[in-house]
Amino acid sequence: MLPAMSLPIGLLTSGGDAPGMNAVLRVMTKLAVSRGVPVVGVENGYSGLLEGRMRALTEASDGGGLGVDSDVDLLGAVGGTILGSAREPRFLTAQGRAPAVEALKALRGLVVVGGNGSLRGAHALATESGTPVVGVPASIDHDVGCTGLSIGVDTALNTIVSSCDRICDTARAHHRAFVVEVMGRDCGYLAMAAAVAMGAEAVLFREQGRDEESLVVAVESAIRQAFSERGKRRVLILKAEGVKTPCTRLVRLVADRLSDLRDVDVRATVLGHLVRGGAPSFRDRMVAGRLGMVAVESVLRGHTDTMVAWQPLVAGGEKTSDPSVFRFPLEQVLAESDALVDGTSPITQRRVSMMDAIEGVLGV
C-alpha cells in the first residue's frame, strides 16, 4: 500500500444531482492540486465506490509537476454532475457497504457531496472505516440540517422564478389561473421562497398540514379574490411537491368549483425537473467554492465525520479558516435534517409561522 502522503482524495457525488456540484468539484480538485495531492472522482456515487470505478481529476502538467484535468477546468459553469449519480439500496446495511469501506483504504480521505441520504452514507463509512470522510451539502430541496444554505437551492429558486414570469405572461393575456408544482420533496422551502418572490396569490405546502378538501377551498377562495374582488388578470399558486394532492387533480375539483365564474381558466403545470437542471447561479458557485476549499483542508487535517456547512443557523458548529463556514459532526446534521422534516426543528416551524403571517398579504 502506498504512503498516506501520495493517497489520492476521492470526491463523490451522490442522491440527486443540484447544479453547482460540479463547481466544488472543480474547487475542491485546484485546492489540491496547489497541496501537491492528487484526485481522483468516484463514478456513479456510491454505486462507483463499491464497484471500484474511479477517475482520475489530476493529471502530469508539462513541467512534470500536478495539474488539473483539462475537463475539470472547465467545470463551474456546467450543471449536473460530470461524475454522475445514483441511488443505492446496497449501502443501507454495513454488510453491503463493506467493500466501499475496502476501497477507502486506497483513499487519503472522501468527500462526499450530496443531500441527506449521501451524508447519512457518508456517516456510516466515517465510522466503519479509518479514512477521513467529509460531507459537503448539495441538495435543491434546502432540507439539510446545520447548514444556512445548501448547494443547487438559489439556482433553483432562480429557474422556479423565472419560469413562473413566463407563466404569468401567458396567464394575464388570457385571464388564467396557474397552480404550479415545484420540487422540493418532503421540504416546502423552494415554494415558499418562490411565492414570496413572485407575489404569488397562495402558496401549498405539507408543512400546513391541510388535508385535500382545505386545499381545494384555499386555491378555490384565492382565485375568486384575485379575479371576483381585486379584478386581476391572471392568478399564480405555488404548490410543494410534499402536498400528496397531484396538481392535475387539484386543478380538477377547484375547476370544478368554479364553473359559475365566467371566462376563468384554471390550469395545472408542473414544473418537474427542469428545477434540478441549468447552469449554477454566482451565489451558487460562490458557495460551492468556500465549502469546497474547507472540505480539502478538513481531509487533509484529518477530520472526519464531519460536513462543512454555509452560514449556519443553529449552534454548536466548529469554526474554520473561512469565517462563513464551519463544521459540524455528521451525527447532529442528521438529526437537524429529520427534524427539519417533521416539524419539530425551530427553523421549520419558523418558516411556516412566517407564512402563516402572510398569507393575507400575499392574494392582495
Ligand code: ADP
Contents of the next structure:
Amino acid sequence: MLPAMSLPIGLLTSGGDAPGMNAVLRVMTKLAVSRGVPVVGVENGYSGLLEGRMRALTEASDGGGLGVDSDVDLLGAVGGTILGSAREPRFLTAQGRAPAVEALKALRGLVVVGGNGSLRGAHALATESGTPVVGVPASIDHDVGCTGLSIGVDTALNTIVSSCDRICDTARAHHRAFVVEVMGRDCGYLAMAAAVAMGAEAVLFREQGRDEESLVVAVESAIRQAFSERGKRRVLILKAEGVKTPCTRLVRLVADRLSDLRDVDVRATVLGHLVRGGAPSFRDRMVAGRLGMVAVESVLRGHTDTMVAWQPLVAGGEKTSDPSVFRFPLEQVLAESDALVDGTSPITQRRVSMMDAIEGVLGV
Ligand code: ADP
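What would you give as the form predicted together with this ligand, now that the form predicted on its own is on the page?
Below is the whole assembly, all chains and molecules, this chain first.
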C-alpha cells in the first residue's frame, strides 16, 4: 500500500443531480493538483465506490508533475455530472457499506457531493472508516441544513422563472390559469421563491399543511379574484412537489367548481426534470468554486465527518480560509435538515409565515 500522502483524493457525486456538480469537480481537481495530490473520480455515486469503479481525473504532465485531465477543464459550464450519479440501496446498511469502507483505504480522503441522503451516507462512512470524508451540499431542493445555499438551487430557480415567463406569455394570450408544479421533494422553497419572483397569484407547499379541500378552495378563489374582480389576463399558481394532490387532479377539481365562469381555462404544467438540467448560473459556479476549494483543503488537513457550508452572513461553525465558507459536523447538518422538513426549524417557520403574509399581496 502507498503511504497516505501519495494516495489520491476520491470525488463522487451522488443522489439527485444538480447543476454545478461538474463545476465543483473542476475546482476540486485543480486545487488538488496545485498541491501535488492526484484525484480519482468515483463513477455513479456510492454504487461505483462499492464496485471499485474509479477513473483518474489527473494525469502526469509533460514537465513530470501532475496535470488536470483535459476534460476536467471544460466542466464549469456543463450541467449534470460527468461522473454519473446513482441511488444505491446497498448503502443503507453497515453490511452493505463494508466494501466501500474497504475501498476508502486506497484513498487519502473522499469528498461526497450531494443532498441529504448522500450526506447521510458520508456520515456513515466517516464513522465507520479511518479515512477523511467531507461533504459538499449539492441539491436543487434547498433542504440541506447549516448552509445558506446548496449548489444547484440558483440555477433551478432561474430555470423555473424563465419557464414561468414563457407559460405566462401563452396564458395571457388565451386568458388561462396555470398551476405549475416544481420539484423540491418535501421542501417547498423552490415554489415559494419562484412565486415571489414571478408575482404569482398563489403558492401551494406541503409545509402549509393544507388538506385537498383547502388546496382546491385556495386555487379556486385565486382564480375567481384574478379573473372576475381584478380583470387579469392570466393566473399563475406555483405548486410544490411535496403537495401530494397531483397537479392534474387539482386542476380537474378546480375546473369543476369554476363552471359558472365563461372563457376560463385552467391548465396544469409539471416542470419536472427540466429544472435539474442546464448550464449552472454564475452564482452556482461561484459557490461551487469556493465550497470545492475548502472541501479539498479540509481533506488534506485531515478533517472528517464534516460538511463545507455557504454562510455569507451567519457565523457559528468552524471558520475556514474562506470568510463565507464554514465547516459543520455532518451530524449537526443532518439534524438541521430533519428540522427543516418536519417544520421545527425556525427557518421553515419563518418561510411559512412570510409566505402567509405575502399571499394576500401576490393576488392583487
Ligand atoms: P440526495 O443525496 O439527493 O438526497 P438520496 O436521498 O436518493 O439523494 O440519497 C442518495 C444515496 O445516498 C442513496 O441512494 C443511498 O445510497 C445513500 N443514503 C441515503 N440515505 C442514507 C442513509 N440513511 N445511510 C446511508 N446512506 C444513505
